[in-house]
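In the block that follows, a single chain appears as structure tokens, in the form predicted alone.
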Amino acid sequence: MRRVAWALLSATLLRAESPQVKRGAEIFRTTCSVAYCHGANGTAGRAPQLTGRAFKAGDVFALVMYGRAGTSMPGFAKQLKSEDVEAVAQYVVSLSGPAPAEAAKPGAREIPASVREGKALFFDAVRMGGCGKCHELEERGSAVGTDLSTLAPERFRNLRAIPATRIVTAKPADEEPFPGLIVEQSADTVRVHDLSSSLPVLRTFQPAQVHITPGGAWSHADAVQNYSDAELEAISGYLVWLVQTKP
């Protein structure tokens, strides 16, 4: 029994360390974990948990896919290639076992009632996850954009107006263009994310595979348009709280 558990937990490690399991967890951490969807590694968010439970791979990588009909999860087919998904499918399985227990985040912040509603939000999950799903603040939400926490207070007095000045188009052989943000371009390597979808999602190509060219068809203004005048202040003044009390 001894030997069973250990031949168990050995292939477990392994396939947690393994490159096609990081690969997974990055491209998870960038489309499915923002706060409408799975959470942080799959242990929170809007959509079912994931830690602790036994999947099959193949069961996985299909759902990624084609997405499940009647439900807000959406298919990714058109976004990420069969080997990310295969990816992502490795890394939901080597997610099995006990779930992790809440805990308090030491030095966690209190946060002033005034500023509680701007950080719902920001995080709003009836938004898709409002500005978190193309931002991470206190470890939630998407590293997609720019780090809010390292910008000047002054910086969010108009969150319709602020510059899109890192966004370029990108179009993918025998595809439509699409606004994205780079992560990644080397000789070898392009990583964008795409910003045409309602969640960013992060593609790979090789160079010759993808034409990338400064600026593109997006706007912050377009992507706070759902958020009403009053939201955005409460937001913005969410953001400058942050800014200000961060140690």
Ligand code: HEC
Contents of the next structure:
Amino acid sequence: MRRVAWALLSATLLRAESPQVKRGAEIFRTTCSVAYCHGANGTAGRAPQLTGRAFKAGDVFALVMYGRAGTSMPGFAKQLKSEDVEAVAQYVVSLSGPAPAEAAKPGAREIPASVREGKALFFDAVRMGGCGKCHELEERGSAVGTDLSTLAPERFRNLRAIPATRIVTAKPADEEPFPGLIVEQSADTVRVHDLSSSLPVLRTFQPAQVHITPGGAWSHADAVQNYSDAELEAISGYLVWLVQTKP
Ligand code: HEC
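Given the form predicted alone, corresponding form predicted together with this ligand:
Every component of the complex follows; first up is the chain already shown.
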């Protein structure tokens, strides 16, 4: 019990201390919490309350960037830099408190102590470029990049040297080009993950509105640069364990 309390406390301190979350709080205070909208600290206002809800950083990022059609939630892509929107997203996620305990999820696998740290690092919610922001595993994270649960363990040996083989450049009609990963490309729809920020956003276009060319200015090494070698090794350990013990 005491260990659980300690874990919760340190998770709270960690969130409170992150400079990105602090900056997000500041931007939130000046941009989003006007009395009419989300209230101070996301607690009141006429728009939905933001505290105590289980948000994913990527979803919040997309919502703040592009707004929600059919509601009075506007997009801030023109007003705020994408780093600032990311900071706000991390802050909003921090309002929802620590993720529910592992044991509470039905079907969650018993995890050995030796790979627990790697798993925590993989899903680190506060870190820029956390793996879980682009990879979904064990029903957590966002499914932007490759499904890692299907790979052979050798693929996790060098996490700094992952080739970008499927990256494209997408150039929408009235916007700057961005590096992307195609999700769907058919006669009437192009769906592409926009990788220009560390919280990728899924965008949908009509084929005539966007020009796609192979290759793009994106590198996986940049995406994971905020992890140390020791941390990447711990993450490797978790991934190898995961694919080797797959039911
Ligand atoms: C900003 C998004 C992003 C982040 C963060 C990210 N990845 Fe990826 N990852 C991708 C994308 C996109 C691909 C697919 C690249 C391609 O196929 O061109 C990928 C591919 C991979 C692959 C290669 C799979 C193969 O085909 O061999 C591995 C392994 C991987 N990622 C592990 C990780 C780990 C571990 C982390 C955290 C340390 C991480 N990724 C963080 C987006 C990301």
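Small disclaimer: the values here were computed from a predicted structure and weren't measured. Numbering follows the first chain given and starts at 1. By rigid core we mean the largest C-alpha set that fits within 1.5 Å across both forms.
Superposition on the rigid core between the two forms places the CA atom of D222 less than 2 Å from its counterpart.
Here A25 counts as shifted, since its C-alpha moves by at least 2 Å between the two forms after the core is aligned.
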